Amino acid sequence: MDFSFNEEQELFRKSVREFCTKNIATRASEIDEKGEIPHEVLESMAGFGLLGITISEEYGGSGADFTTAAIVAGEIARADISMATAVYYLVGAGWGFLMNRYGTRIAKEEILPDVTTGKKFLGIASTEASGGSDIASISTTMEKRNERLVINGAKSFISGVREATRYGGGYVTVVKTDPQLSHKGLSLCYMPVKDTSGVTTSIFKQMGREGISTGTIDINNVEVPEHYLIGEWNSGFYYAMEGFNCARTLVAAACIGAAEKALESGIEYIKERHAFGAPLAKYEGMQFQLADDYTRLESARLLVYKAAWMLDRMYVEDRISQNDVNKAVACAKLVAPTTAFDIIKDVLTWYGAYGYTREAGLERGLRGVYSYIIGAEGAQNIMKLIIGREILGKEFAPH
């Protein structure tokens, strides 16, 4: 059992950190304050091969595994702890992988090269105003009509609405294709947003992740080609759960990256800051809290990279069951966001009055990470339900 990155992974991690420090960290405050990721940042990420990294090489990606993709998520979040840039990256990497795996060749040739080159945005549209975790109860419908797919409904709390409208692109969209079959009557399709007849959008004002938008998509008789169907008709629930496992692993990795950066900053601060004639780091109370935070971070990191490793084994070697992956990913997603939030909060407190200023930058991380506690890519209690179901068996799943 090896708990370290191999030589190639470590060299890659260092190169990504250098890139992110130069191209993202220097723009982090601007991203939050201006409420957008500068397009030149996205172009530089694409040029470095980070956007759509899990997409296969024939469509411009790297075909990277999820351990590699998790490394990138963590490094991006270190550079921009608001999570905005990490969100842009991880939805494309997670749902781009799913589309690469199950989309039709004509759709992939049309869409994915623009995702990997940063020309277009790719995200996930599953959540609706009535809720997000119970996707079997969604009301957005899709039917076949004259060799077209016709979609009606509305999606809410969707990441990247402004970006998809501005740059082009669209969403892996969860739709109901047979209302009588509950979760077995769902399908997935790709739905473009920009200049699409029948699509209207609006943007929410968020408390965090200011650099990437969140909004609503109203869908009124939107027609898309039949080849935009992803996978088989009425099998969308299973594809969506697979996609959420991919995205949740990268979310958890991003949270670890943000927490790691905050803790490193805090360590340097308590070494330098003096109170009552001694550095703060000399006091046992400070050391005890640091020890707890460090231990929690290391524990969360192990869960995250175990989940990534299991995803890779499942896809590459078919050695790991889907149930075991579900459990591992839910554990990582349960632990990583709360660990990151608590660590950033502790470091902010160590900074005292300075921590309460925007100049310190820590509040950006607190606001951003919190989105992954309250619901984005699955709320904490949903992760607990998944873990309980996989331990006890599906017959004990709540109805």
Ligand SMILES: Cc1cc2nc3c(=O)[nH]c(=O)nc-3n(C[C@H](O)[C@H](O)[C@H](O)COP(=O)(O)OP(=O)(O)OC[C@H]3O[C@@H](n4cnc5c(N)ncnc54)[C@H](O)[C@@H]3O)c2cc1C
Second form
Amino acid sequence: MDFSFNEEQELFRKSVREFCTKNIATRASEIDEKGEIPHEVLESMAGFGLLGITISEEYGGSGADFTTAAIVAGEIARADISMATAVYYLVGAGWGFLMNRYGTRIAKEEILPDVTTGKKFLGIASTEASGGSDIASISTTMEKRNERLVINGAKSFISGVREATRYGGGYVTVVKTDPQLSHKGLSLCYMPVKDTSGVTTSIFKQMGREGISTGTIDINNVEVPEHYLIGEWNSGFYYAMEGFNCARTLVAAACIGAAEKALESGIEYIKERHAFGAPLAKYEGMQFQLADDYTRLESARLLVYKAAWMLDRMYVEDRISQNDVNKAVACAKLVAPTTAFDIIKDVLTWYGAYGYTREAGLERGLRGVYSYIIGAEGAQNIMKLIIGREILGKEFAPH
Ligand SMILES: Cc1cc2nc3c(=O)[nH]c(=O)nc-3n(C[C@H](O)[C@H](O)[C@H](O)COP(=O)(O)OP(=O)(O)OC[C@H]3O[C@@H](n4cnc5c(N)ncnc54)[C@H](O)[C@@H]3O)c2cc1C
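Provide the structure of the form predicted together with this ligand, given the form predicted alone shown above.
Entire complex below, previous chain first.
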């Protein structure tokens, strides 16, 4: 048992922090205010080897494990607590890993090098306007026609729609391939969105994460080659659950990074700020809250890195079951966003009126982290359902 990063991981973490401090933190308010991540920031991330880091080396990635990928997610979110840059990173790393694992060689050769060099965006298109939690009920269909795959339907609340249309790229898309079946009738395929005939998109105005868009994708007779199928026909549900485990671990790691940064700045602030003749940090009312926040952050961090460790053990050593990973990841994704939200809120309050200003930058974190409480990469109640199912067994799963 070891609770610290090894020397290599610690060196890597430090170098990523240095990179993020220089290249992302300096642009964080601009990213939120202008509503986009400057392309040179993405290019520099790619140049530093951060984009698609879990993708194997033959496609330009580093073949990094999830502990390493989680370290990166945390460092990026520290630098941009709005979570926008972390989202761009983590969908590519999480779903890129899945595509790397189950995509066809020809599709991987065509798509993944552009993801790792930052030329193209890669995301996940699962949710539909009728609901996101009940994936088995999606109604976007895919059928084989003349050696092509034809997709019809609509996806909604999808991250990166503007980026995918601007830079190119597309989505690991969840589709129904046997409408008679529930989750066993789902498949996954890659769907490009830029200049794709039959694709139309629109963008939502959101409450946060301004630097990355969220939008809709209408899909009308979109044809993609057969080699864009990811994994086996009608087995998409299982691959999607695997992809969600990867992405959720990185989401949770990003939340930890944002919370850590907020708490550190709060600690500095209460040591400096005086009220009633003493630094705020002298008052027990402050110290008790700090102790609670610190303890919650430590607990969440342990859950997050345990989830990453378990994912790595499952993929590398094949000695941990998918069920145990499901449970560990759901625990991390359940706890980390709420912990981060509460810590950022506390620090914002310690800042007094200054905390309420945009300049303080903390409200960006609140708005961003809340997306993960609402449900990006899976709603909180769904994490509880997964934990319950894994503890009690499928026979106790609610209908
Ligand atoms: C900013 C943002 C970005 C997103 N990006 C993407 C993306 O890139 N790709 C993508 O596919 N999706 C994306 N989503 C959608 C996200 O995956 C969904 O929000 C999530 O899956 C929940 O689906 P829903 O919003 O339709 O809520 P619903 O499924 O309608 O659920 C509504 C509420 O009911 C609760 N609930 C649902 N079922 C149960 C149950 N059985 N028991 C108890 N409570 C339940 C949920 O917890 C939730 O609070 C994004 C969402 C946000 C907010």
